[in-house]
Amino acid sequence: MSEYDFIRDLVPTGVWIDGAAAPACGGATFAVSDPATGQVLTEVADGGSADALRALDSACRVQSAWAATSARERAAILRRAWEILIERTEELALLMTLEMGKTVAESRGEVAYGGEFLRWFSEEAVRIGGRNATAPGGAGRILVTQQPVGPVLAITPWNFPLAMGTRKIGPALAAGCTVIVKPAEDTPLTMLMLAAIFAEAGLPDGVLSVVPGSDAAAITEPLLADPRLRKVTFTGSTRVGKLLLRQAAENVLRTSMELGGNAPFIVFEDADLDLALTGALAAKMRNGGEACTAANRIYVHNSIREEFAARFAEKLATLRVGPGYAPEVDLGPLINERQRATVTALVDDAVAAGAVVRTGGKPIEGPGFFFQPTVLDEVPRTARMHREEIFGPVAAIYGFDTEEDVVAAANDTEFGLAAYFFTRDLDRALRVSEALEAGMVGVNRGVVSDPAAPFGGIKQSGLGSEGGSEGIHEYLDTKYVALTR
């Protein structure tokens, strides 16, 4: 297939250290497959502990020089990387679709979104501040500066293989930190191509390394145990995040954790129903539902629930399912068979508990890991999917009668990443925004992500923020200098 030849011809497949791709220290490789067919796309170097420590050696060797590089020069490299990335939109979009499964249209959107983090943080690099003030007692001056944390380990997920990397790499480089990226086993190719783009943009050798591998612990554990590493940033499940936090505690590492979600999507009785349906489609079906911000629990006021469920099912039933690179496809495959089995089990559990299938409800037979676009109505709150992330194209609808009831239900979770609600009432918009326990709240909109805004959750959805002016501070240490007058 010509698309597979494109990967073999243009994408690095080794571990990326010191500005070039090379075989893993042990020479091992692992296969990266197309989730739409199950066919192998290519073999990638299977990095391990020796490769990880080699990358850290390289990062430490150039850390001081990179930190001393002027903010304007760091900004120029990030800007140039953004320009090259946008020039390569079609190549990157096809690559993401082949290794992750989303449609090419969505992949193009991710290139634009992911690239924007490079442009945004190129502008933030020259705005790293501090302060200089007279001490209140008058005995001296207070000088506050900000300095790069040091070498960073960035662990990225498979669902947004470009944007989850640029959202970490952009601010780290802007702050003056060197970075080692461990991409997800399912989708390492996009990150390897991004490393080559940075090299073309003029990033000095050693500042950015990418170590793919089939055994994540073999790469992350020796890095987290090495006192030279000073920060770990992770996007993924809460279960893995807790493990990394325990490991990071040994050397008191700075941490940023963007973890699991269980986003409520509330449609009040006064909502613009057309707008709410459009928002629900975006919040639920973006990335095929494989997003931590996806609407997981759709609460609809009982006075309009029947109409909403019927119209939403009608919308989802028209979605065309197939390989993301095929023309006119709306919904690609899930990432792998394990994820499809998880989605199937959650749907079967809800139906057994009494949920009504409005459309879909089954995996699709044949090559690839496809699942029908699904709407479940009257889902009991005892169903597993009310507590667990679905991470698939399944919309679960619950009824409610009062604002107090739905806010309590929305907050009845250990997660607190994103929340959405639709209303025409301004007082309610302000009241509910404050009452919802989430790091991000969408009011009358189904997508909240914006490179210029902080992205992060509360409770067990994570620590810290990515994006916005807040994002760069995750990679800076504060130093206080006491001066005598």
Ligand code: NAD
Given for the second form:
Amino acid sequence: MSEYDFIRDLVPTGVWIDGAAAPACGGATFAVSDPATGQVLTEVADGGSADALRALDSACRVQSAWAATSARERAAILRRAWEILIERTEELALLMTLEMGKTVAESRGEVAYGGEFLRWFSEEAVRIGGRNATAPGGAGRILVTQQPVGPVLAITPWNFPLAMGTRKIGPALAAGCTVIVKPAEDTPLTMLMLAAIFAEAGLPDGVLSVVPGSDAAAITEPLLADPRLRKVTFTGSTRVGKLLLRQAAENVLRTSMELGGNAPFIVFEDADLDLALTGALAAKMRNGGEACTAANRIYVHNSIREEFAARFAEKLATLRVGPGYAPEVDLGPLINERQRATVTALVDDAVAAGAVVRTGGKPIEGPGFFFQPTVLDEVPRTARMHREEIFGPVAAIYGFDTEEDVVAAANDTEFGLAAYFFTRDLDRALRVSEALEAGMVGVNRGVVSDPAAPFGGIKQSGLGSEGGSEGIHEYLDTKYVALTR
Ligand code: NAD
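Could you drop in the structure for the form predicted in complex with nicotinamide-adenine-dinucleotide? We only have the form predicted alone so far.
To see the whole picture, the full complex is given below, headed by that same chain.
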């Protein structure tokens, strides 16, 4: 008996294929651990190539029947899945906190946010449009229709174990595609629980599979090499995204890529400072800093930098650090030791280059992978963290004197996901939002994510949009039918 036995009642810990959990072919399992203690929570089936191909067989078997269902039918299943998900908020939130580490309050927020993609795309399913026109020459008709792309492979990261899945599954199912999910090895439990929720909501067997595993490539490579797969959608690092793009080229797959970020967060001299501090707290500390949209470089005008840094350090120093499921905790652990070592190395590098530690700066000893909430001021732009994603509770503050300089610095990166700035000047708000090279810009706010808006990056932050009315088009092919009058 273990205190974690309840997880096995909640989660089908097998490979989820054809509407049921089964052991992996070969019977192997791998351990999923609590990052707050390092303790094993449960064992999960360790899927490999045979499981992946079994999932694809099953997806292909039902693809045309699923594509032929009415939009209303698909919408009703998505809507029902959203309702069940919301009813199970507390169980899902606890599970997510146990495997990922964020506080239960944040996990509840993710259930609401992640669930919303199911509700939103249940509403979009019935609005898949087309076009009908007379050919300019007058002799023919142009009929444009949208059809589901076909079987989709969705690969998700560990930082938002639910939402990064629903953001892909929602539009794919709404469009009429079947989906195989390969969840991150650190956090497969939430996605497996979601699969069971979909079954309860009436999703036909085979339409959604979940193949967890400790060796990602063993699952994804045979799928990408199989001509029956028609699309890969990925959220994760730019490094792996590039690898997948190369593999997807072989069969000319449709691709959607949500990759790394290096978001600038700019506070101009005319900003409302209280608002900017609240925004910075959200943009930096949401998800413990483990977000692709996290404020990675905080640029503050030199006339207000001292006050901003002092007040921000004061705010961060009061955050209570501990296991995300303990009462009155504001900040949980990082996902694993590797991530903590990366954050530590970036902080040490910045300090060696001359950054001033305003608060924190060190990993916390003891079980679990905790790091102190940290504010670094006067970080030189030569520090590694100016170029690399920190992915932890570390705020790096840089000074600037002119709008021209800060916009150039903000754009001086291969990434282009999110950007934020604070100003009270409307002209500047328009000018700077147009000049920033990012797929999403927050003006006077520190959070941009919204299921009703297109989420996505430019440059090496990705391809395509998730959410909004744009999101479903990632899962639809355009077909042109030429008719003679
Ligand atoms: P990761 O790229 O290491 O892993 C993401 C997923 O890819 C996991 O499921 C992993 O198992 C799988 N994977 C790893 N190697 C693979 C391979 N060789 N072939 C196929 N699949 C493979 O990223 P991570 O560390 O889990 O997540 C953090 C990264 O994700 C950060 O860079 C962050 O910015 C990014 N991210 C982006 C968004 C976005 O929407 N743009 C959202 C969340 C996270």
